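Shown next as structure tokens: one chain only, the form predicted on its own.
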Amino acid sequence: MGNKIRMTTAQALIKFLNQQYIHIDGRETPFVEGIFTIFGHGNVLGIGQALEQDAGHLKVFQGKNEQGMAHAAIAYAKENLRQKIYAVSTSSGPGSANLVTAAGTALANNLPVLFLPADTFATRQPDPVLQQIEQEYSMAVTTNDALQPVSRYWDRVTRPEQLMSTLIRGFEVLTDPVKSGPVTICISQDVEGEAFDFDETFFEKRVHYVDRLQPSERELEAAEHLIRSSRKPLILVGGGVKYSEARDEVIAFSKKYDIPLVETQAGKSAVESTFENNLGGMGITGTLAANKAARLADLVIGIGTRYTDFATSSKTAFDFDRTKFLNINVSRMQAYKLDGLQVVADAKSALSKLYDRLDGYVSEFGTIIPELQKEWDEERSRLAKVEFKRSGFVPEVKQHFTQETMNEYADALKSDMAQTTALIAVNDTIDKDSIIVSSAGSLPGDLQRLWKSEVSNTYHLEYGYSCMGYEISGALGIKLANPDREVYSIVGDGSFLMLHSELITAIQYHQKINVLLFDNSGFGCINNLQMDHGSGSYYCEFRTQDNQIMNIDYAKVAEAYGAKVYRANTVEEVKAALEDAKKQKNSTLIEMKVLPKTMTDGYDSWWHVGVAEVSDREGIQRAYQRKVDMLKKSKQY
């Protein structure tokens, strides 16, 4: 054994964090850029301590809100592509609950983070401690066991020595591409101040190999004999296009077979919308031209994909009878979906060795694929022009709302301003290079219909678990990743209203971000949903207990925390705050009052959601029929 280092479990925990080091590509780089924390009883005498004593490279931020500044660190991660992480330290019981929410957003999108929540003493002896939560079945389950299914690895630190095999651990998995997601090792609060003599072999430098996975021979001629067997191929780009970067690949590939692609939400802006085969994004918020083109597609080549709910229009995108699928992912759980043929390798690594082998080949879709971009870019000329009158206004949500209720929100907001025509304006406004993150709400479906990405990886949409209150904290991870380029939250009041304790924080740091704020007063997705399903509009505007639309005035809410605000109303005014927001070093709020039901709506899709078999309601008993039609039609009854 070498020498002894006699120093704090916390201690050694962030000595260990500041060695951690990855290497991809020939690139060796620190792993683990920093620490996000709010101290608590459980956490400020070990890691804060630690922290404060010797912090190394690690950068320090103090967050607001125990999910908002996780999603920060998720964000920061993505925009990484997953090759620099920010730990987050967190006290014990509603500290370390209020994890879950983010843990489940990491895990759903294989996000590494690792996650560091207080815990209750390992002695037992001042049992029940403040926010100790008691179980009679067993003294050994404390609140972080709620992260348990949320995490792809977890682990409780009760002995100092404990913690050099967990860490090794927990990195297997965070450096790992296939199993990437949430690390939470929970480090009982009185262990983290209580000493050991560490092996000092355990703080040398510590580098993660990731070496790209390559596709054996049997795979590529498999793959080479499905794509040659087929006339209309489609590409299916997901996430991880982006993380494995291969761009210049796809579009290569793509080019040489005249071969179009469809997106999903993770996989948008891996290439540029401009791309002369690029549909956009498939599925329920997809664009017409991308549904169309599933439709007519023999072979999906799915790349880095999940294949969700979303992206296949709940499994009724594709003709089962004739369409197979080829799906390309580090991930073989993932490459088994649809009973696709599985190439297990990296999405760069395969697409240079299938490139060559189909010297000859040339699909069918030809003059198809500009004249399904023309028809879409008519629709899409069409809603950024949408004006709102007084009567005879057909909502793009129809049948929904009557023509009084329109007139009522008109009034109530002060605004006449569709949402679609609103975001297109943002799109032609901002600088190309900058980087726009959403989360939840309609504004997905407006932005992976509607949003053109002129530049690749400018696109940040988390929707793997859609989770509402992403979309700031997002920023924020966005912006530490990207200091030079402006950064967009792109939110709903429903949202914002959920979390937005980290402008704070940015604005503490000097972290500029731009938070885009589209207020329709309500949760405008979900009482589509309703309405679309039979149901009346319940529970889902912001209304007032006499019936009265709420304005709420956003603007004077982030102005109150220093942020420079701006109220646009008008296509116009969008313009001119965007103008000047580009001029301002702090960080900015934008509040539009966009009228309900001007998003975007259905482009041939359908979503498979829970639909009341039995209602005295003639509109619930239609949609319960059309889902059963809809199951029917694609074998799925």
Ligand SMILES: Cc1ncc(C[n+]2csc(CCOP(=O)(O)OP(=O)(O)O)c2C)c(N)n1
Second form
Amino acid sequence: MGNKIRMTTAQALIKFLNQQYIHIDGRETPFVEGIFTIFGHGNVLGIGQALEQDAGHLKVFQGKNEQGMAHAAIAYAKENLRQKIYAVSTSSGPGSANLVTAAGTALANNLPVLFLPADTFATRQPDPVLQQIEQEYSMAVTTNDALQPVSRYWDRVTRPEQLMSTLIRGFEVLTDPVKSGPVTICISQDVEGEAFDFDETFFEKRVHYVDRLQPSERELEAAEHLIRSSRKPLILVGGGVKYSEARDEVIAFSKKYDIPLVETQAGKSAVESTFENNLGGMGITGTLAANKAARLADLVIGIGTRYTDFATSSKTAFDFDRTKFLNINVSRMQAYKLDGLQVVADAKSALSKLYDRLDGYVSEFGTIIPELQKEWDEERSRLAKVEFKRSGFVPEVKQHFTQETMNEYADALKSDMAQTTALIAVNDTIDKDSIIVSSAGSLPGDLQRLWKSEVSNTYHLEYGYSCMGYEISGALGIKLANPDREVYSIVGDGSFLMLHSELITAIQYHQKINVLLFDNSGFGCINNLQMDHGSGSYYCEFRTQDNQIMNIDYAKVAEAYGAKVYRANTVEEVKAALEDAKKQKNSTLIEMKVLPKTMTDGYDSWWHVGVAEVSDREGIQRAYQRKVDMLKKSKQY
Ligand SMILES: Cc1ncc(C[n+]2csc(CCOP(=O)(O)OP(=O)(O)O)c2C)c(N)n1
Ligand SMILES: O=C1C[C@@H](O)[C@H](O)[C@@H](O)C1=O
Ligand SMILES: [Mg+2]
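Having seen the form predicted on its own, could you now give me the structure of the form predicted together with the named molecule?
Below is the whole assembly, all chains and molecules, this chain first.
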């Protein structure tokens, strides 16, 4: 059976990674760009040795935290529209456990990433090896089993020859738009170094063809009929529009039939905010324009969306008695949602085929579209110039903090700046083709409502898992994917504290990122959530034991790492800092102290969260009653 090459499992793995290509729309490109590593005893002598010997074209980066480097890899794949990935190699035990959160992020967002956590010894000779958990009920269980529920494909390699079939399975999953997600291949640390005579054919160039899934005639006919019988259809742009590269088709379709569009967090910026029919973000953190349009709609054309609670305001955003759904999605599972008509197909292909079929049709939205836009533009302009006052100040999030508490924050943080005003100043100042990234806290809401993306694909939100700590690690992955653009990480103080280690990796490898830190000294959005539902302010503000508001010098922290830093507490200072930061070659951090409760709020949406059914507090009782009332108006499934 042909020629054999004798090499270790890890050497074979690295050689194989170098030979994977993806073929989409006639373009053929290498699929694996590189590998992030943190070496420990589980991988340094196996994968580490193989990389040192011959990494091939793979770029190698040393991460600082496994979750952080994995998030960088995930963001890289998202930027590359799932057509290029990084692998992530960790040691066993705690190194691999640190991947669990990131695997959840990749899974919830359908993003491909190859995880290579080391595993305990296949021979079991040294057991318990350092960091082995040693479960009483089974020797076969290791930390890596915790990755099973958060992986799209998971396997354990305990013999060198298993590598061949597992890698072929893994790459089939990684390159499939329907199954796309984290692939976890755990290799026993002794097996990484074991040699085997691999068939030469295993290392031949392998091309993974991704053909666009075409809609059937039946689906097209049904979709045409549904749209023709609708008076006010609305397009909901999901992340699938980006991955399908369907921007032009969405714009053409919307224009021709005068159908307004609204966006999910994942879909935002697939079509520029300046497009004439774009009403912006939809749902819990949506614009008033989008949420009003959703109530008027009698048909929602959901393209590449998972219909998460944030997009549908926990299934209360629409009049479900009247509104129908047409779901265009490569995933059958997603297409089934909200009892929609299923068009299981690639968005670009489906829209271009529908384009000609509706000749003569036009929606009845007409002048409602510019009217809604005008109303929202005025609201945005108001939010751009919020001025704090020492008395009689009414913040966006109302009736939580007294004026006295607001003044206490202004004194402690030495700032009068409102979050919305600072954020819009950033939007107005940075280059239009820069890429912004965010994921958790109150900023995603402000961004979905207020951020104007004037260049396509410049808004990168991880809101499938909304994982604190993705903001800075993600920025590194985005920079690797876009070396010629400025990248801005838009991050709260809570997320910064949770995970910012890859800022150091960015500095180390001269991958310039700009961290825009909005410090309101607390877990602001969760504080809003608890107080909105009748609770007090409980363990969400950053106060010392003697109740003093903490004012942490984050700029000093970043300066110590080697970043160029700025402290900006007025709009003028923010703009000046951003202008100077553009000139820097090194990573930067702009620390902005912003007042709590000055983020956006409301706009005709509702979020279904668990509220205590029994409590002595009137506010909690009211919140519970509101939940009961809202659930009566919601769709049950
Ligand atoms: C890893 C992780 N843990 C917990 C949460 C829950 N959570 C969401 S936002 C948030 C607080 C965010 O604080 P900060 O970054 O300061 O943003 P702010 O809301 O103050 O703007 C928390 C704890 C989360 N999303 N991710
Ligand atoms: O619980 C949460 C509330 C959201 O407002 C926030 O953006 C998100 O990060 C979260 O986890
Ligand atoms: Mg905060």
